[in-house]
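Form predicted alone, single chain, as structure tokens, below.
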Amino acid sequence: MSNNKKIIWQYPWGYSESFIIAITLMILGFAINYISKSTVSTIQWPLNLFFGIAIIILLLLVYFLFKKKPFLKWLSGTPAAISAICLYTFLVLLMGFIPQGSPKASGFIHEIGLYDIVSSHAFLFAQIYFLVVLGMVTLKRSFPLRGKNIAFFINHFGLWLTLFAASIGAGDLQRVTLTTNKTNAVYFGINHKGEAIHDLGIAIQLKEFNIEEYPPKAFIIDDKSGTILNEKLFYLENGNSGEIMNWVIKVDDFFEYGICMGDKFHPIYDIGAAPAAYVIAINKKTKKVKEGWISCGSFRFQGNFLKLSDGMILVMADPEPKRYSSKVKIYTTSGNVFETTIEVNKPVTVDGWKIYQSDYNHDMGKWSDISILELVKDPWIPVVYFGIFMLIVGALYMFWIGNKK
């Protein structure tokens, strides 16, 4: 009886060889990170364009010159594809389980690159392996380009183009924080490395900052430790009433903007004015009544609280923002000057920059005299979107062909 058991590394290669190669690439990448104590540097325009064109030409040449070789047959086969997908997916999953970019990262895990997987050599090798295998699989099924092969090509080339453009275009992605004010237009920002970027091509001046807030909440706290004693939420709105622990609280009067004069609050709209409420608190057990003004205060005026009993006081928390936006004036290098409003999750696009509302001066709250914006520019994003569009079209075409048959 003959023994037909396949010897490893004997063509045709299968899953064993494929996963050994994938695991070796990952271990090699981590080892390079550990030995060199460095991460992968991104390349920028126009070098990344030349590099991308060179890779495409090289893939085409290798395929058409060596497509009948056993190695190329393995590279465009199912085992190589499965191992490449598993390696790429495994590293992506690690990014979800291990905090990325931690400033306090140290030790062996940090040195092999697990705290910054995207910049690790292991992730670079996984990307190259995945793109090469996907490229070879796509080329293999592209000839002859008709019928079902057309749908396969559109779908898989769309995926390849999306990952390829996102990879080589990473060095051109700019993310800048710009702090605007009402005094003058700001033309520079700070990147993630803390470096000042002066060639933004636009300048932004804050005209008006607006916040819509939820009604403030009332809490009973321990006057010594400051610990919140109640779990049930109670909103301070005019005429509202409810129970907090053993106390029945009624809001007799409420001002969204109030200033204390003497022992009473008055409805005055002025810089630093804070919410104020006149509350009546009745203890359900002892029937004791406490009443008075409470306010969260602001950067300009002191807050106020109501003492209920020994060790317990009723306080107002700072209102939580519901939405906030900035009305800004934007200047461009082409000479255009216009005003627009930037809201959270509603960015404005100007000269390739997507401008997002990011933050504000929390100490001043609704009276903030600055607005912090985030500017993002990614010149490769149209290519990525085109790849996603091809992927979707190819998938729909494949469903249509299957349904037709």
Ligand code: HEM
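Between two forms, the rigid core is the largest collection of C-alphas that superpose within 1.5 Å. Residue numbers count along the first chain shown, from 1. This is a predicted model, so every value here is computed, not measured. First, how it differs from the form predicted in complex with the named molecule.
Comparing the chain between these two forms, the hinge between the two rigid parts falls at G171, out of G171, F90, T340, I117. Of the two rigid parts, the smaller turns 12 degrees against the larger between these two forms, judged by C-alpha superposition.
Requested next: the structure of the form predicted in complex with the named molecule (the form predicted alone having been shown above).
There are no partners or other molecules in what follows, just the one chain.
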């Protein structure tokens, strides 16, 4: 901007005006939070649809009626864009430093909404400002649409659509956790506020819960403090041998499911059976040999460790899950009854719900008698994905072309 001598608020507006507006919006947002003691609530179907359409019509109308006016020149120009990006960045930056959603929040910072920025009025205003400017910028370059502006359109409209659909659709997003068990079909879940939700339209019964585990790791620990002494990892698998902390360790026998009877483990598959390994450990310096069974135990049986020397014991860590899945029977109010398997990263879609494998009873591990599923309904996802798709195309194009001009 070369208009240093220009009086403020005289057109054309530049950075001073843009930043004053951005900062005013932010302070106004903080003040509304402070005075009204409320947060922004989302709007729901079908209100958000009408609202969204109204906004689009309004943006188009304002643009075409006033596009020659200096105010609109400003609103679709770089200074406004930079101030909008800066305001948005500033609030996200606060989010990056202030822990969000802390339950005991109080005091001034809390009252102006900084512990929950996403639902603060300042963030709402920042987002509206951002979307209005981005919308105007897009319109300015898109009418009439010339070939050389297509990349510009894909990037800017793609981002606008993604953010717009994500914002107005936020109120329709439903996330419910449903804890299934083997005795009966469960037809209700709990939302993030802890309320029970009954009108899901589906009921789910757990048929089988499966965990595939990695071979357990062995650790040498200090028997008083319980701290792990070895850095090098050692997996307990049949026949595996290796060296940790001057001990050469060999796995002589290994059962994924073992139960201790007397002083010996036996390969028995029964509820609570735990991995067990017979290890032979030879100290490299003293040549001392120690051998015996080790096991991580389970909710039902105690574990077993091997004493190597004073203060040092060899233990088996609980095996870590490689994948876990639930075989479930699903009943829908639309009359369908079927069985399916839900796995982490492989959700299942039923009547508008996407069902995710979420959790299980960790104390019981692979014997868990429950499986926790998450049901998600997000009707706006196709629109958001369309925007994301545009952004991907725009990014690929940008990567290819660079800033050659």
